[in-house]
Amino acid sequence: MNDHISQQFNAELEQVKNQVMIMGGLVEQHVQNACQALEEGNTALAEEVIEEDYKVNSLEVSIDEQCTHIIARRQPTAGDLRLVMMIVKTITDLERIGDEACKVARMALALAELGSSKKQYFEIRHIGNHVTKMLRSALDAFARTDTESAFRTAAEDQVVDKEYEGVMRQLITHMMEDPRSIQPSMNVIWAARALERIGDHSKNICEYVIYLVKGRDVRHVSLEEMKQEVL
């Protein structure tokens, strides 16, 4: 009897972190094509994204509640409790991610709106492609539960700042040397700010993942400290 329980909670525990992948794949989804809309000014790419993030809202909260009736039956403990938390903290990430996606959505209509060249948009195309590695990366090392993956992808996210420090002086530049250009570089400005928003939330889940084989809850550590904990 004990065997068949243990059974039926692996496979309770196993069904949810597949859940947790096909949420993290959507996520993914709509992140490369908030982007693509945004390089192509192509509107009705960001309006799908837009109108599609209640199948993100919608599988968080399905997952939530799969993960509170886990707690409140299985009353599970250690490593298995770890599991649950670390669940419920990535989906909590992977919704934001999906409204910094739409953040970016949004900023592709408002752009195509004022007609702006596309010329501007290069500036922000390699933090987007930087961060939607980071997520698939993030992804990766949480169905692998592979923490060197996880501290590598982790450490990522000082470069991803960087590149959106250097994208912030250029468009401020930008700005400075032709007025007209104001609204267009602010509404850039801010879909550079949900990419690196996007970085923040992949690096959580890598610090989730650390946590879950490690115990250690390395959120607010230095990146030397980490890589102690996980090397």
Contents of the next structure:
Number of protein chains: 2
Amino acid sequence: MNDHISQQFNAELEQVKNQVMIMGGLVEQHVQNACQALEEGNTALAEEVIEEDYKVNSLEVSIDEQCTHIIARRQPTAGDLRLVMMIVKTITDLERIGDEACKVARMALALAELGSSKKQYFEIRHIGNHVTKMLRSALDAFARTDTESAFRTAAEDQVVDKEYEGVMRQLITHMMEDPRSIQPSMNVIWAARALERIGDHSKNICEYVIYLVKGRDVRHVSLEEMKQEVL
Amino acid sequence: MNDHISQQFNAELEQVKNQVMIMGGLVEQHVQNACQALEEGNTALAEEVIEEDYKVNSLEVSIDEQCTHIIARRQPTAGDLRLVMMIVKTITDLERIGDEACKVARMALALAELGSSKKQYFEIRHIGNHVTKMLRSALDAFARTDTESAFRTAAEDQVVDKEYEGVMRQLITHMMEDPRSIQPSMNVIWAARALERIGDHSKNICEYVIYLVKGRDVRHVSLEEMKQEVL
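The block above covers the form predicted alone; next, return the form predicted together with a further copy of the same chain.
Expanding to the full complex; the earlier chain stays at the top.
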């Protein structure tokens, strides 16, 4: 009987993990589509991202409920409890990433309406690719509970921040040189900011993976300390 | 014996709630100080906000640990479990509000360095006051588990968003009229954005209070639906 219950419990945990991966895949798709919409001035794709955000939200609510149910019925401890708690946090970050993808999509719409040249979007294409890769790696690290990969991915956030600062400087210079570009540049700035935030949220997910495996909360420690915890 | 355990349990829950209120009070102080630093060009106060952020972070980590301990040892269900779960979420938002206060403080430092006129800061003083009030009301609603007050406070977020949009339009017009103001205006824009985010996080806390009392997740429902849930 105990074996049976424990098997059921493991199956439930696996199922919730799978749901998180489904939610992660959806959010990743939204980020990619939002970036593509921005690059190509594809308003239909941008609108799709915004319209589909409710799916991300309902997955958050449903996974959250499942986690509370599991805690109430299964009373997990140690590693199992850490898994449930890190899932509760992970889905909050995934939901926020979905929100940031919507912001990028809204900026794609605003830029299309301004009829502004696509030249500017190239400046943030690189950041878009980078954070999409970070998000995918964070989800992989979660799926495989791989702390080394989680650490490497978390470390990428510093690089994204540098890229973001570079783009910001470029855009501000551009605005000063040509004040007519202020309106479109502001939209590109908001999109870049949203992408930079996606990097932050992906880093958070990596930190939860390390917490899950190592039992140590590494949210507010230096990269060097995090490295020592992992290696 | 059971009474004794249950008394201990209640005492533990009360203690964690008190810790959340301490963390909330600290964060509120940081938001106020950051706004004051911005308004007065007070760099010492801005630096204090940034330096003291570690206190907010360690409270987050410590309250989070206490919550996991309570779940593992006390195996709470129903309302008690909801309380613990909403506390876990609340402290994430409080920590992020602390981060946003730091951003405002950093903008105060940047503006002081640019030696820019204080005239611009008035534009965001109103938003600063408004979100500080929202945060305090959200914490009050949490302390008194008052869903009606939580709803009223959550509804304020729409007003803050409107104020933010107004300030944004004003600043962009200002930049277009006088390109020399782009650099300082961008700092004011980031500060306004951080304040607007504090409104969002305060709204989140209100939604958790409603979840705690009503057992319904109202994070992604309309204000009208939320109202019906509460009244």
